[in-house]
Amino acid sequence: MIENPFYGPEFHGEYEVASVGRLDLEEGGTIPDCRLAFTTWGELSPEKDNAVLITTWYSGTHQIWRDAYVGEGHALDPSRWFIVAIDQIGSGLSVSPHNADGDNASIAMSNFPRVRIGDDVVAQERLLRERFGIERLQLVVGGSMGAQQTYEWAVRFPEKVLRAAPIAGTAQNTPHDQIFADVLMAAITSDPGFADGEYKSNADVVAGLTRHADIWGVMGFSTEAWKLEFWRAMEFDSKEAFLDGFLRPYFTAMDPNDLLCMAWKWQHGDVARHTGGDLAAALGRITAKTYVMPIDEDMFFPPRDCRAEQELVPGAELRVIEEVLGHLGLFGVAPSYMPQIDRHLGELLATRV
């Protein structure tokens, strides 16, 4: 176990951690004590019929949802909905390579087993059912890797999901993104300080984490965003200052093994595993009213990829978000982003199912 002050309430706000017990994984490994970090907003109705689940993305936690997506005036309004955000395995808050201790000590650091998107969803379903008695969700929503989890929920548990909103993500990872994940992982593991995953501190791997951050700078923001010098709106005076003052510190504070856990999971995301590789059959199982919500300038998950999947989901609609920042527009810093998200999610939640 490694102490890392980044993973705590100071940076992520208040949250709870609950165990869902032993989790046997799809790849054959086991997490002896699967602990999930989560936070809630609002009150669960006596009938338990107002629950919304938020799933998290790569490197992100519930914190960005709290800061940008949830609150009065948003579609995700706690005065109406009981909203649960669950941090994915490997996030650094839920059970992860760097924080594995106690019963999980045997899987710490480089010994952490391979985790799939489906493992997250199985653990999340157990937490919602055992802790809150929630058997049905009015909405599952998530961006990027959260979109992968949203699709997994809708395919694996169709009777439990009434509405689904995958934002800027796909149900089956594309060859392009599989290669991209390889490059992200290599940026970290090629640092000699990585020491085959047995480093003593994330600071030992700062060169690899910095390269990792720079790759996100290349692909996370659109080419047009860089031409428009988006960083000026964030009070940086050059692109180099933005990299040094924001993007690099964001990633170098994180644990390398945690990032690798999530990257492998993202790379291997594929709901067609439920149907022998038949994506159409898998997405055809979805009964939730689904809004597929790509970002128009996204270099990872362009609308054409999302549209191809949306056409396989019965009754699904394509709702394209216009956001010049590209994939990292998910952070909600552009003033035009959240009004679009709120409009689409509001319409989806108002749709009778």
Contents of the next structure:
2 protein chains.
Amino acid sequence: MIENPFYGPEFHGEYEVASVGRLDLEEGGTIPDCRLAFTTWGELSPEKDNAVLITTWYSGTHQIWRDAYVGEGHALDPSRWFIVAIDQIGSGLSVSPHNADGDNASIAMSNFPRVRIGDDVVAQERLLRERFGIERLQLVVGGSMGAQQTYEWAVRFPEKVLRAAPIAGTAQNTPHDQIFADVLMAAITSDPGFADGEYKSNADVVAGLTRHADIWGVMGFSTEAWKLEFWRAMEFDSKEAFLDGFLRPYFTAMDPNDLLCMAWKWQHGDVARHTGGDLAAALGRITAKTYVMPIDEDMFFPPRDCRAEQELVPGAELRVIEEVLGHLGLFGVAPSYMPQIDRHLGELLATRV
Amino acid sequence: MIENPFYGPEFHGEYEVASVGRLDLEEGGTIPDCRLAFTTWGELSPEKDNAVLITTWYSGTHQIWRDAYVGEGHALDPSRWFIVAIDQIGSGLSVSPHNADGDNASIAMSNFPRVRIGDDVVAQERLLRERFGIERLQLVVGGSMGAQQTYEWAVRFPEKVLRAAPIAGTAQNTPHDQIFADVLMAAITSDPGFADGEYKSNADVVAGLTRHADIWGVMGFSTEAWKLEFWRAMEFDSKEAFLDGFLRPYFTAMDPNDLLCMAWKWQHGDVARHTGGDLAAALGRITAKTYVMPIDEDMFFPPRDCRAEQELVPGAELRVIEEVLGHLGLFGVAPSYMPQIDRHLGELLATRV
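Here we have the form predicted alone; I need the corresponding form predicted in complex with a further copy of the same chain.
Expanding to the full complex; the earlier chain stays at the top.
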């Protein structure tokens, strides 16, 4: 266990942590005491029929959803819905390499087992059922790795998911993104300070985490976003100042093993493992009304890849988000972004299912 | 000086090396004995009015042009044109950090001065004039960093360049590509074996060169190319086998300082330094008939960026190459690639100027 103040309420607001018990993993390992961080908004109806699940992306937590996506005036309105955001395993808030202590001490740091998207979804389903008695979800929504979890929910538990909104992500990770994830992981593990995962502090790996951040600078935003100097709207006066003042501090605060846990999980995301590799068969299982929502300028989940999957989901619609920032437009900083998200999610939530 | 057998005729065929003497550099340094590697095809006409110049890209040399672009049946036909391909400074064949000996011993390895695209063009002009008496070029053509040199030629020596064909590159490097180049350089310099540029062998830096290669895997080919498993046409049976059997050996054979010399030069490419930062004024100087030839699936020199420059070059035409491989389609391995290049270059060479 490593003390890292980034993973706490100061940076992530209020949240709860609950255990769903022992979680046996797809890859063969076990998390003895699977603790999940989550937060809720609104009230669960007596019929338990107004629940919405938010899943989280690589390096992101429930907090970005609180900051940008949930609230009065948004489609995700707590006066209407009971909204639960569950932080993924490896997020640093839920059970993760850096915080594994107590019953989990044997899986701390480099001993943390490999976790798959499906493991998260199994744990999330247990939390929702055991803690809240929720058996059906009006909507599952998430971006990037959250989209992977959204697809996994819709394929694994079709009877439990009425609507699904995977944003800027895919059901089956692409070969390009497998290589991209490798490059991100290598930036971290190649740092001598990483010490095969047994560093004493994330500060020991600052060089590797900085290289990892800069690679996000290349792939996370579009070529056009850099040309338009998007960072001026965030009150930086050069791209170097943006990297130094935002992107690098954002990632260097995080735990290297936690990021690696998520990166491996992202890299291996694939709903087709439910159907012997047949992606069409897996996506064909989905009964949720699904809006597939790629970002037009996304450099690594391009609309082309998302559309190919949308065409395999019965009745799904393609709703492309226009966002020149590219993938990290998910942060919701551009004024034109959230209105599009709200419009699509609002229409999706209004559909009869 | 480091012995590196990659930089020789075994891998680059026949070529000559000639000195253009002392080269004082834009950034303030000096190359005491600026040796340029080059190769020629065809015969220079008595009037010296049939010369074509080929400039080279990052990590590439004249050899790829020999293999794919020049010959009977191509637009670059030696029976019609006297074609000179000059390897850029830092290419490993021309004067470069790893081969600096003799009069250049003081600039070996980490002492190599910073070189700009403009320095290459000044040296190339001298070589063509002093060795061949060439005062005008029917065409300057190059891809990627070769496109940078092509633009530099057309802006710096408008009276000497009748036609210009920048392929998959820009006149002013974009901010996105500045970050991309930083990421590539950091992959190399972060390797402890790099030893601040004073390694004893490129093999000492194999880990950094491998990471550098993998980053090219992410940016050099399109997302769709990976999905289409383009490597099957090159007789690999997995993407990992392609990386291990092609992309990594390609780059790990090279010299780290040489790559860094080129990367810095690419990063700082900008014809607008001739006009106080005014790109429109710089490109407005061009009198060459210019075909701007981006590759449609290029992830870092996208057609959008190339078109923006084309619109600033008087009379220029945009000729987009359809090539799903993306930027590294420049290698010319796809059957549909060279016919497009030949058609456009053939039409350009047929224009009256």
